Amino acid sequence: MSGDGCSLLGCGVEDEDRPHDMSEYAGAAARWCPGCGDHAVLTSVQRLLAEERLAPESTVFVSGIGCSSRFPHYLRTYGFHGLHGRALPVATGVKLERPDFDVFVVMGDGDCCSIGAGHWLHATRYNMDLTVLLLDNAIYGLTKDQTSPTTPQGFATKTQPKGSWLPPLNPLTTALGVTNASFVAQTAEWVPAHLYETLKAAYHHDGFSFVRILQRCPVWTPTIFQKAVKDSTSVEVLVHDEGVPAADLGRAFPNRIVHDPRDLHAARRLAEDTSRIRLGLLYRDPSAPRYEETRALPKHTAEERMRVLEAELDRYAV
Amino acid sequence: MDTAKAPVGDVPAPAATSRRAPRVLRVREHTVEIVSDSGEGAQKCGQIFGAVSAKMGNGVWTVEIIPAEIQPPARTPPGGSGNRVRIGVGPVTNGGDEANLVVAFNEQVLLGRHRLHAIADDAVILLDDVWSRHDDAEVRRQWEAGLLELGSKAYRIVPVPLEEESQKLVENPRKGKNMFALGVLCWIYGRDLDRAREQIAHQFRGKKDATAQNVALLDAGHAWADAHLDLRVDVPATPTDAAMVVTNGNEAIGMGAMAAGMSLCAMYPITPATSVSHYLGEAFDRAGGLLHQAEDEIAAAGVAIGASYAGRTAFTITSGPGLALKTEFLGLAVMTETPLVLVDVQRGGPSTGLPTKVEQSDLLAAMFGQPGDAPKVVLAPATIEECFHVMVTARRIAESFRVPVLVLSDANLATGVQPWPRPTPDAAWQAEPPELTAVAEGTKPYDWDGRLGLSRRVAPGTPGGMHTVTGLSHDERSKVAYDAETHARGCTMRSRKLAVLQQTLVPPTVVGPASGDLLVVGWGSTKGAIEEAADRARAEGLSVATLHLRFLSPLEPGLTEVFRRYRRVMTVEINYSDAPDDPFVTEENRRRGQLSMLLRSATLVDVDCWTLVRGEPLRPGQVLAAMRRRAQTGGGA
């Protein structure tokens, strides 16, 4: 998403009278459970906002179905809370009428892994300039406890109460293997400055950028990144000039690996191996071809498309 | 030409030297059909056919006869393609009830449309009979019993060497007989074979080589018609100097969306709406649109909602099956009161059902497809003209009132092609993009005016009026809300607009007696044929009266009215209702057509119905044969 800062409704408006407090991009209070990773997702958002001074009547938050959907009632930006599964097409829809909005998306992983699949592989291949959040919990919440796509294998649920069946969908696997793919990056709820620097790269990136955000449900996945959180060594951190800073990160994350996210073959390889959790940006492609760039068309005044159409009635006539 | 007492399919052509002078049969009316197998572009001959016709100042009504199949067998009677062109010394509103000339490439293609009972019994037939020497002895074996089948009737079957001739011109028969009738065409009806040509050169534009050798085709067929055949049909032009352009139903809304001012269609290929596509694929570039194609049905729905949102009033064009997908989506922008416009161009159903083929069938789909309760606005143009000016009256009605539109158009307007009055488009009904002047912060995003249900739209882009719109029961600030007051309320303003929107429209015109025995009642594209036959019912003495609905949601003023002035009501429509007859059918179960439903329900009158599910267009005979019956004995099916 291009932050250039000056989208067109935003040119008149002085940059001093842009918003620069994240509680000015605050809506109403978030009602998600105490503990909930969305919450620190949102701070996240909020502060993204504040920091790049988005204008809030350009921006727009559309989202699907789900406890993390709600995410756009608690901003104070424009928002569509939209149908289950469906936010990328209505996002699409907003970002080809509104080239200049900046359009981020929110989505959990029924949304997006399961009954939104379809759209997340042609939404990965149009490469729009969107900021898309998978917010992972591994569950359905809002509806107490279902088994969605990237619940462990094994894990209880009240659909599967024997433990899911099937091996989990890997969602990194999934968008790197989408053609035109041009960001794909995981991080965590549980280590804010990476979540936040995480964020800003998307943001800043011009395509889609797809950012799997794991987090735990603290009712009912409560303890599937238990041992990720205690022992931060088990984490990989991958570390690029080109990649999601981590020099915040301190001695906290003593592990890292140098990945340079130009390199698709590598990101794959990465993403296959989940015998670890790793943080940071996977892959970037700057110069994949955008849809909305690609099919963008001179704006017709209305006595431009007057002219047009006589000429259509012409080509007609008897 | 007279070949009834020759010995079918062995008259020799007679040598031009031996010929009377043309018998010039001058008729107000004349229905043709070119039918070939598929491929061999008996399609494309019909069409420059009807174009020339049209352009010549005939009144042209164009059916076409599609075979379900992308390449169904040669030679097979079901696997015929081509085109009914009924044209008129006035204007034609549908496809009429038998064809009285045919040009058949075969006689299995020809025995399809004899066989569907499309063929008058004195028609005259122009055949191939380039099969009756046949390498093939099955080939000949199949020609003979053809022609047996086809001598049930007293078709005067004329032997037209289609292949042999076009093979002098070109290599592949085939690719050339098309043009070569054409021409035998042209002669017969005394076109005006400069325009043939212009319209050849239009249909092949960018193939010089193409046209060239079409062209000399044709003026083979013509000069072979000249030296061999001795009928011609004279239908008289009445040459109009008010502007027409000739459309078929699908480009008139393309261009009806252009005209509206709308500049993003979103949609999935889908028969027989995707021609709609075609045409703005082309069109829209050059008019600033922007033509989506979405990966699903859903996600044209999706887009074409989240582009109505951001800005100007954006539309999605579907059939059946991508309705049924469209639903979740329609309830959606219905909830969050997103001005939508949906054309879904009917065919037969359920499920795949028809694809190229004719049905009204959606209507209640439409209405009621929604879960929950979901008002929406529903027209039905009933013309080809009128699939044009619906697309702006729908744009109007779903920004006004912050509502989506539904337009119903099918499978006969979206390929018949009419001559129409060139629409002299208004600057006025260009969309402007909302207005996005700032309003003060907390702004109601649905300041719902208690009485109409109306409320300002606030876009995003508009300076502190920033707020989430929602599917979930929300309040006026769009603020979810799941208490009781505020549900009912949300229900109450949405279906308020309905209302309102019917008190602002004219009750519908009753073409006939104001007052008698039969009021016949249709929608969509059966008007012309539903008006013939009326017509020609009153000719005969019957007391009928019709009257065509175009506002379906909400349902024009005044009907019950209107209805109470005839002894019976009956809707005519194409989608399925029991017979009163049928087994096990009672007054009480009877599964009625679908506007009769409706008409029932709104005025409380007894309406009846007549309907047919063949797939074709209604035949103004059919009709008329239902207006006997039913103005006659006042009853039965």
Contents of the next structure:
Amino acid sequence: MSGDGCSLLGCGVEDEDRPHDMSEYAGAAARWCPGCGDHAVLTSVQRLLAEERLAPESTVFVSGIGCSSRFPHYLRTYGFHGLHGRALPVATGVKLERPDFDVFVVMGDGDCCSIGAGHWLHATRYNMDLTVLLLDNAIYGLTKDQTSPTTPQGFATKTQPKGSWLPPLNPLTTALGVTNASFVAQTAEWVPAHLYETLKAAYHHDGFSFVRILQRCPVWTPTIFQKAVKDSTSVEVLVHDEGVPAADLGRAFPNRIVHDPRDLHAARRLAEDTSRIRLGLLYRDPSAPRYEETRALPKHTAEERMRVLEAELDRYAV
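Please move on to the form predicted on its own, as the form predicted in complex with the partner chain is already shown.
The text that comes after this line covers the one chain and nothing more.
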């Protein structure tokens, strides 16, 4: 419960549109390894929260299990650190009960694309108003170097020391192939300006905003994106008036392609071609129906919600 009487169950007073400093969102000190891409994502998220003036007491971060899933611990907002692969069902429940809250979901590549894959596909189809971040370092990092669904073919890990046997799953083509997908973008932690603008665009989209964030793990996969980091010509930036602003990246990333994010077929072609890393908004459909618009949930006061919650918890008392 926050100091002004607000909680996940309800608000006693209206929250004013007051400015917030980035430090106001800082939680516990991040325990990620030095050089981990998660640090850059956290900083961009804190900047977004501050510049959008999101009240900490009406903002929720939900995660599963993995290095990236420690995200809620490092923000002074509401947070739910759940089970492996189960972040999206929890976030769906939060958003259905509190549609007025800003709900973010943070998952890793194993968390989202393996054990959580079924939830991922259906959450995409439901198209609820969630900002979903896939932090993809192509490895199970927290459990110390196992092959993940996005590990490059031939890359050696402790579970496959002779190299990953299968071609990696492509999160972009997967997301773009789901019925009712409404927002699919890709960015990278080593391009902070683009990272922030992508997060901002995702937040302002009304629907399921899926952002794949390419990131380096300094311990297990430090070389996977090394070429893209050192040679900007291996990166192609998608530009369009309705896409992610990229004006400040002109000198650093000369390769650009004009892509209309309303064109689903073109988005799929770009996602399938992995000869270059592409950063930008691949697809956006603001007209896609949202699941929460079909739900007519009963309205309860904060006191009624608390009574229902306590009665449910009392069932498990011992």
